[in-house]
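Single chain ahead, by itself, as structure tokens, in the form predicted alone.
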Amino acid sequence: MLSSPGSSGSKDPAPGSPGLTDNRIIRIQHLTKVFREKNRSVTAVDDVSLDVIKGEIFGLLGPNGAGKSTIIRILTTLLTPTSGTAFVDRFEITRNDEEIRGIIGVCPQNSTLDVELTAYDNLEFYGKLLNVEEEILHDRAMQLLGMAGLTDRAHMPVRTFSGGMKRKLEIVRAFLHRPLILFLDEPTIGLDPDSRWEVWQQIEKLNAEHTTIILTTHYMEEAEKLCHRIAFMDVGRLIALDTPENHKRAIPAGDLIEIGFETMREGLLPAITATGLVKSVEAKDNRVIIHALNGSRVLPALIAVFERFSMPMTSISIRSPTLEDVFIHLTGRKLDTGSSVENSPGGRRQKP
């Protein structure tokens, strides 16, 4: 039967604020799971604790076998953990599965979609499956045809659409029954721009229906648009769990300020250190390369080293930490290659 969660009154979280504990709608709690094939084994999640907050979206965030998708199958109840235990709302996994499958929607990574069907018909037949009431299907199948922009192809088949049509019904889909939490797995793999931007609009208006929403990503800049807190994975163990403004705060090295030159004085890089308000400075091709905290505020002064050594400035630029930045700076590797960094700030692997 079709619910509302947003009937029960509870009050909204803010976003990103651990501290609401008796807030939590997922609670994770020594997850572990290994996989055993002949004569070897694989610890796809290793001793993971965390909880979701009801009302946010949260991140999963990591390489390709971080463990971001065997966690969200135990939490959907498609796996069952090797040790340890989870809470989804009020119900534990191992114990609850059939209470888990009916406050949650699951959005896979691979399509699922029936591509020979319509749109309606998809949602329609989506519907049935989950015993969403007959009088009201109609009308809530329409409206989430609405919410993806898809209303004048309600009745085309979906072998029609582009990828981020199809990702878009896929989305609303798992939305029909109106479940508490909202898994979306990769959601915009593989979608162009436009497309992934279409789907990052569709997440947020779900989000603001009080759905809670847990997104597996390895694109920093969705996360960064779209999460209230992530967490890094990194070989199956959690790495670091914040908001994304307090991941991009712990980074000693700061902002990253270039200045472009012609002509290098000498005296200028001992200068430039001698402000007291930089973490790191070096020339490399005609760039002043400078690391420091509150980059903005900085630059008058830096500037004013430039003028008292008469070197006129080609370009300045300043960028703050990203998310990539981050996962270089607790592993020492590049997210999308897993790559090690060479003579990057933080760039050493840290012990969990």
Contents of the next structure:
Amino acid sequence: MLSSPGSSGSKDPAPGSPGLTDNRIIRIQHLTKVFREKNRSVTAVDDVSLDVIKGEIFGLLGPNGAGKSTIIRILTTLLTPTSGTAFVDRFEITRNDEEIRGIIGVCPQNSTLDVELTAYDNLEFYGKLLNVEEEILHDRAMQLLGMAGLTDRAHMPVRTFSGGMKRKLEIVRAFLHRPLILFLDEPTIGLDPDSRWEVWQQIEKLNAEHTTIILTTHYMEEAEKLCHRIAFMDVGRLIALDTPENHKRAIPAGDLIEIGFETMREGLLPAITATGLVKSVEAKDNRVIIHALNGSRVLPALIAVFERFSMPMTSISIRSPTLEDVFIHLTGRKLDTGSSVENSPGGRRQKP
Amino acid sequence: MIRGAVAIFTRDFKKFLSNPFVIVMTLFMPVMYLLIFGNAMGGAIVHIPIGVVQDQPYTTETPLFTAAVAQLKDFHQPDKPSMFDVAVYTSEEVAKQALSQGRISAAVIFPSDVSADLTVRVYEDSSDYMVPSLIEGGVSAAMTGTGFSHPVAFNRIYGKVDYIQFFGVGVIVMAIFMTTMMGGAFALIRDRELGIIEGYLVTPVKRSSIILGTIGSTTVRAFLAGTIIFIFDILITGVVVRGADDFLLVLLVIFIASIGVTSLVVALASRFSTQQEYASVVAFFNLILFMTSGAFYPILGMPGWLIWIALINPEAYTVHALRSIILRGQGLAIIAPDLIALGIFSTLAIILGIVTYRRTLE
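Now show me the form predicted together with the partner chain; what you just gave was the form predicted alone.
Below, the chain from earlier opens the complete complex, with every other chain and molecule after it.
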């Protein structure tokens, strides 16, 4: 049943990304997962191929139901794909699932902590399941509790913890055996901003220990802050994969500049267009809304135009495109439907 | 106030109606209680196996023997079948052996001479509930029916056994069942609902280790519960354990029963996704298995269809084996059939438990 890991690696045709061959730690090839239920079938993952590079924080970003968690569940050997395959390190997900479970750490979306046990007992128990050597287990558990800022809570039942504390504990638990790869499925879902920030700090700390981290999220700010590369997913498909900067550069509209005014002067808008620096300009609700590539470079010229027309400005703001804008550009839809856009921290915050 | 109450009422009722399985079980249970409880307890005890012997020196059947055997075979309560199934033995030795092996409930020894001062001796298995007094009543009535006036001497071979001692042994089985059904399996379903089991699945721990750990921990709990009740039986009800080997034999029976019942329960807990569904099925199992185990009331007193259930009921074999050792001081030779039956049950249950539980881990 078990093929030698070396042979499974050499059989791999290594399509795409030729320059990355050596440092790819996860290779997903034409992965498809169809869930069948009686006379209905849902394609949760639709022919996805991508690579994850050793040492990076890789983000799977998309709305609920995009197939992010399904990919994580396949990579962590909880599900088998309908077709296609994936390699984690040098192991194939269906043939070498036991080896894979030895090198990954997983923090699933829904908590799997035993809330009746103490924080320390949770770690000790998992240490045994994860084959952490008995002699170092205690020190390792205490070290991780320190890392999560839970040292003084070590011997309290997890039931008494706040959501953020539980989440941090669960993340360090996945890191007990120093896995090569850490999977975090929606690590900050439902957390308040302070706790979210703390979890981010922790993820960066773990990444600094040369752990490859794969996280799913539907929070823009989270992906932007943490991820080296981001894969956008929508209805099971991979729609774009790049660094956050490149994603934003791909938006043709560029930066958004808004200049407030009290009274409009005839000829201002044509004069702005005439500078040749902007992509579009319109006036709306006592504001001039301008799209331009490289907004901060364009701004002095725009101010000059306003002065030429003797128009006092009441406010100026420049906003770079967010990942939200990228998603809207790619799909024509907002990332998350309904009110959750307003609540999500990656929403419409303006940069100073 | 009314609006809120109606909202809560509607929600609860909607949830109740959305689970037909639980509805059926809820209505089914009281009916089952009626049928099983009603029939298992207080039914007329009939067809009690007894042996009759005419004492040495044997020349020919005395009129007393002939008349008494006819009377015993014919003896019955109004509108009921014969109370005794009478077997004729050729010697007192053979009859007593059959009695000590539990094949008959009493041996009646008639004198070889008709002189009226000779005693009719009755040796009876006193470890069963109700049966000894029925035998005493029946034999006395049969003797009166013969017209002979020989005195009758009754010997209870296991001394006087109180109902609490009779029942106490059955409670050991109940303890095993309760611990696994209520404790072990609910914890298992809860762990699954909370996602704790799924957490195991992304660690390198082997699937077989998860199964072994789960069945192992519940088995040990059941075993401890059974053992504690056994010790209670000794301390409180005053049953006497005759030696270390009897004690160990009891522990062996408790252990085999524990692992079998635990595996069965793990299989059931794997089949049902919610605690509610599981609870209704388990209540049913608990009722039918415990009631037909003979823990409360002799199996002889149950109607035929319940006796059939008792025949395939592992708890009945457990109760019988434990009574044989604890109340009757019988050894391995007597309980071997019980152990074989329990062994078969436990093996099947373990296979079923592993296969069914494993499926939930895929």
